[in-house]
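Below you'll find only one chain, the form predicted alone, shown as structure tokens.
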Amino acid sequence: MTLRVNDLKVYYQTLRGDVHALDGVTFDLADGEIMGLAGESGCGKTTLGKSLIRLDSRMKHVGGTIELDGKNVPIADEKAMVPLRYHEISLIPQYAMSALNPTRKIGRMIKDLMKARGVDPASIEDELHRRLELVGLEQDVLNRFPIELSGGMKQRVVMVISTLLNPSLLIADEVTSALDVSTQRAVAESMVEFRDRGFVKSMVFVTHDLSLVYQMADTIMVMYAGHVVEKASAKTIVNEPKHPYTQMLISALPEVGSTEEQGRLEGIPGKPPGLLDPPTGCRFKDRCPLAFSKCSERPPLVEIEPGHWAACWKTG
């Protein structure tokens, strides 16, 4: 097993005091897995990508454990996590294209990221050839600045980046959101290949777009408010989801030729509540058709047929 989450509590520090981001998360990533995370934008998924790293001042690990590959992962302990960054557990932030130093050249930019991770960079400069045709640039890329490159081309060098030591553990934050339709498909076909080329062990892929993520991803999570409410092979959340959240996430989705007089599209009724002070049980239930007086206890995780996992009174 690549990955191990356990109970994950982690909590964004504000004037105002805790917001609850992550509050019991629990779930596995097995070797070779992609898994697709999913959500309503403020549910946790970029919160639950950094805590895995560890890359927000603000976040307070309250509670839980993370393992990688058998071994403890220090999220509470910063300087313990610096060794494990791109060696180990890598990152392609939510705004990627912005995270490369518009005064640098790429090629230096690489250089110095190897030495500060204590890596001669003339020891991966094959490699880092290799991997710049295999995403279909060119390696006079290296002899240019961030601002002389596309959206697509700065997104698959920083991809080339963030897997160039061949980490365990990939985090795909939005890599596609700011990208055209082809450009997407291309990224999103590069980082499957990356996968199946070892230069990646797993992947958690962040993204609103279930439909891409349904072409890429071995499995999906989605996630709400902060809980993890169901978790899937991909070809089961879309086709068969079994939590009232999922069921009507994937029924506000348009289907491929469909028409206006097929019906019209139905979106989710209210909003998530605040993590501020979150609500007890159930924090779908204000929201969900299927609510009852049980709801006002937490459902907990369980596996309802194997390998599909949802968090329902009414599913287990």
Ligand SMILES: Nc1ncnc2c1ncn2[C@@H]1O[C@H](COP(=O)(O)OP(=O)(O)O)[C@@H](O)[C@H]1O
Second form
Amino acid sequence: MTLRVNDLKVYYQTLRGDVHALDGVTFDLADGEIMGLAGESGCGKTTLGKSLIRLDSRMKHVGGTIELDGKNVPIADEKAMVPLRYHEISLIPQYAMSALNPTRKIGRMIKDLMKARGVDPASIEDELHRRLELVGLEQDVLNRFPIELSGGMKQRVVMVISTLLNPSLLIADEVTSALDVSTQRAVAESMVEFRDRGFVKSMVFVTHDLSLVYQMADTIMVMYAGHVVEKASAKTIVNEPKHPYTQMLISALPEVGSTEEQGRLEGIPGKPPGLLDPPTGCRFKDRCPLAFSKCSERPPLVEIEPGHWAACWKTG
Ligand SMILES: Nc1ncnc2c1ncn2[C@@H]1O[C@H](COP(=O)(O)OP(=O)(O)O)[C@@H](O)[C@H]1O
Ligand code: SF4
Ligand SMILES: [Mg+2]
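Hand over the structure of the form predicted in complex with the named molecule; the form predicted alone is what we had up.
Expanding to the full complex; the earlier chain stays at the top.
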């Protein structure tokens, strides 16, 4: 599986105008790669995840392409996307846990979902049992209602459901955000195991928590205000970030061993610009300590060393 996203532009149409949520996003995802996708709230992470599977009625594909294994992913063509959805590309949406239907038992819900995806529930039953066991859930969860499960249990159920059809690509959007720290780690570890066992080939793990993604991801991509600002191996992003925004994110991380909440992303002064009328040039320039006259032009995303991409006039 290889995913190639090239100059993708997806806007939200609103009464006040277009929100430029993805404004020329370019990156590749290799076979087997787990990519952490990081950046402050509002930078376009969820929009990118959704764009790969389903555009909602307010989202508009303005430009750019997505290719999966060399084939075009026709994101604006609802009908043509049906065979790809959940079979090739699957998404665990942000807030999926709280979206579980409270009136349906888990087992019943899974059956209904499989039917809706054109799959005979009986054909996946053995695999379902095996995977529940693998993530440490008793088969009995199938007879329970969502409210009877803890957050961590619900998140594992959601993970199992989203990967049951062995999609090539899984996008997991903030799947650990509502969980306590030890459960977060367990869920993240199960996701890596799903990749290692071949249930999914590659994964985009969306998070605003860089310290968690560092432990599990091969690469990290950082977005800012609808643009990709940097992508490199997880090690490089954490130890030798080149983009001033990434550098600020990393230096705001708590020290190893610290349990303090302080120093998370909230620690960076200022906030990202609104995307209804985004600033021209580098979108980080109002908060960037290195900004200079050239930054009123948009810096291109360039490969500054093999596998390390950055969009900044000072790193090029
Ligand atoms: N339904 C929507 N209508 C209009 N604007 C939206 C909608 N959803 C998200 N946005 C805007 O798109 C931008 C990216 O949002 P989002 O993809 O949710 O970011 P993230 O997941 O990184 O927090 C933000 O500026 C946000 O306000
Ligand atoms: S392009 Fe300019 S404003 Fe943007 S991050 Fe680089 S130095 Fe800062
Ligand atoms: Mg989001």
